[in-house]
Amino acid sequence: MNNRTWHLFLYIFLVVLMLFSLIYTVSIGATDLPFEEVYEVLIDHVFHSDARLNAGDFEMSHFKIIWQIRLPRTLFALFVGAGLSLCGAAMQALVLNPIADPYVLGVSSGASAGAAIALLAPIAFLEGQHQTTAFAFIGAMCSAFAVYILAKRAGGGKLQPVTLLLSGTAVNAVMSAITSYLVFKARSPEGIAAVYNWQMGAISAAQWRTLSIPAVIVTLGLVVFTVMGSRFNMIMMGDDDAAAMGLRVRLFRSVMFVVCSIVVGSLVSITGIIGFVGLVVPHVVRLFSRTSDNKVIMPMSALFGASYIMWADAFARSAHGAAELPLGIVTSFIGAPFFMYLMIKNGYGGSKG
């Protein structure tokens, strides 16, 4: 089987897996529901205007659980997984480092610090979720550029894997300190509780009204990263070679960092810090796709990441009954050992930039 046929098979498999996961994980929770009922309720509501529900074929309580609670949450998990996986694959290409992702490089903690400022500091700029998203984006972008500039200077003008990792650790610590200080100074119990929830990571707050902005941003991010796949391939050859082929390396890297920050900020402003998704998923995709072509890696990472987080969230909300496990804990239990394995395998980061 040649690469093109294999990639087509993988695309079909990942799309089917994502659609199956979307329906099946809706049935999982403190109250388990039959998969067949979930499927029939969704078909009835979307295509038949609740005809069977009005006829009494389904319980109203089950309909509310499926449509009003679990489906928006599962859809949000889909976009969280797709967005974080995309940004992980993009960052690994941009900084020439196989252990880069929004969590490791401090982008997630920067977004969380920005969200904490919006929640806990009295700032008259926008309001509600829009203010939180805007400040999360600003925090994510500041972290991304701080890590990039610090690593560049520490590496003598080049992006060295070790200096990049250390820079991400340093910026992560600073942003976490900002968040902790804001919590220390805060007087609102509700705001403090919200910030703590962000630090652990969860998507239990997902609702239909909070879904539109992340959905649009992640979809646009997918389009941008996939279209720019060939340029990502060029930059992975090294800055000098990419520039020789006509790529404006500094501009391209800066713009892509901004796109990553927008995507991460839009997600983290609602979910909090969900670590290691962008680290694990692109590596698994590269392993099974047997390619490093970013025109393939980007969309496949989004598809696989979507299924990964839907199942991780289903486990988080069902593993301890009514007591929900934060999603960030689940992904860290999976991702942290994988991160340590990659560090050992690649000699603390693989090839130099």
Second form
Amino acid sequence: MNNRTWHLFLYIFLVVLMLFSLIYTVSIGATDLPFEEVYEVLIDHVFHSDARLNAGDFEMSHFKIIWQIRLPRTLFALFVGAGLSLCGAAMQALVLNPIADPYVLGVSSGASAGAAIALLAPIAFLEGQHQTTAFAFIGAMCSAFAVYILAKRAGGGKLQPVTLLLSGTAVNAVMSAITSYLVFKARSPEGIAAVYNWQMGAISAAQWRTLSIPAVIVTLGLVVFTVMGSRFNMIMMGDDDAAAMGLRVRLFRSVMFVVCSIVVGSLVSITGIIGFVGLVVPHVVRLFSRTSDNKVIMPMSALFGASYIMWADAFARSAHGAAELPLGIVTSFIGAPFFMYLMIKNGYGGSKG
Amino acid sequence: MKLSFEGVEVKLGGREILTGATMQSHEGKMVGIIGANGSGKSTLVKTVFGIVHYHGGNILLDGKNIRSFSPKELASRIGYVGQDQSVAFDFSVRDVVGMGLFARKNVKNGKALVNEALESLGIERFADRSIQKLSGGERKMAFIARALVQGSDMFIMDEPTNHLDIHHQLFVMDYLKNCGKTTLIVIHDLRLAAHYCDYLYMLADGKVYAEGAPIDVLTQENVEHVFRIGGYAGKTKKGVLDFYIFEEESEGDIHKHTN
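Would you mind giving the form predicted in complex with its partner chain, to go alongside the form predicted on its own above?
What follows is the whole complex; the chain from before opens it.
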């Protein structure tokens, strides 16, 4: 089978997998519902304006679980998975490191610090959860900005892979220290627990009305990164080669860095830290698609990442009975060993060629 | 198409690498840049693409400041293959060669252009293999094919024969010599330089120390000054230009080939 046919097959498979996962994982949770019922309820609600529900074919409580709780949550999982995976693929290209993940930007630790301020400071600007999200987003953007400026300074005006990685590490350290300090100074055990919980990453807070912003941002990210696919390919060959092939390397890296920060920031500020998704998914996709071509890797990563997180979240909410497992723990348990495997298999300690 | 460097100065990390290098490409000819390690050969060609910035002097392409061209315009005029061959990601050779298409406007027959380039370098047999799994020499050939796909009239190559076995060294040099493009190559191998280049620039202390036809540049005095060895270019019995180095203790009557 040539690559083009294989890719077409993979696209079809991934789209079907995503649609199936979307409906199937809605049936999974503390209250298990049959797959057929979920399917019928959704069809009834979307296409027949609740005709059968009103006729009493389904229980109202089931409808509420499906439509008001699980579906927005599952859709949110879809966008979180797609967004983190996309940004993982993009960051790996931008820092020229196949084992980078979107959090090398410092976005996650910045978001944590922001969330900690919101959760622990005795001030309220916005109602409850919105304050945490807003502060986390501001924190994410601040730390991404700090990484950007620092990397540029250290690289003599250029945004270079190595300085970008190092700046990310440095800013991460500062942001983590801020979070730890806030936790240390905090008086209320509830507040501390809230910060801790937030950091473990969860998407249980999803609702229809909070879904639109991440959905729009992730979709835009998908379009931008896919359209820029061939440029991402060029930058993967190294800065010198990319420049000689006609790419405006600095401008491209700067703009894509900003896009990445916004996408990851908008997700992480709502979900907390969901680790290893952006690292693992593009890798798996490269392995199966047998290419590194970003025109293919970007959309496939989004599709596969979407399914992956829908299932991971279904597992998180069902594995421990009524008490939900934080999603971040699930993804780390899956992702970290995979990361170790990749490290050993590819021998990253050796030469790069 | 003419590329000229006029008194180009480059400082890197406070160190003066180039202190006023002046040279020109020669239409349809192969111009070689030679010099000891660290003499600034690679640095000089990198200034063309803005990979390295120059602080003084001028670089002109057809009389226009090189920085007035966009990177893409430049790539459509000059194909470049650098020394660095490491690739962090797993692309097929075909993908890598296809990246050269970015420099072109309105590509309709991209696939054909890529195949053409692969064939003319005789590397179509590993077109679908991973670039990471190729030998250094095979990789070099792939990068040259990529530069070819850019469709430029000029080539700048930084040590094109590096990593190649002797057969492929000659193949690549013959190829570059006969491809009809204006070529600027950085080259360490003085035998190949003597044999193939139409004109040589010898760099020392950040500027051009000597220039001219290989036989006039690779003189005993110049070679001794720049490389601190005894050697010179001379004609073989068949009238072909070659480069000879002396045995250590001797005074030039016995000579031996490099390599």
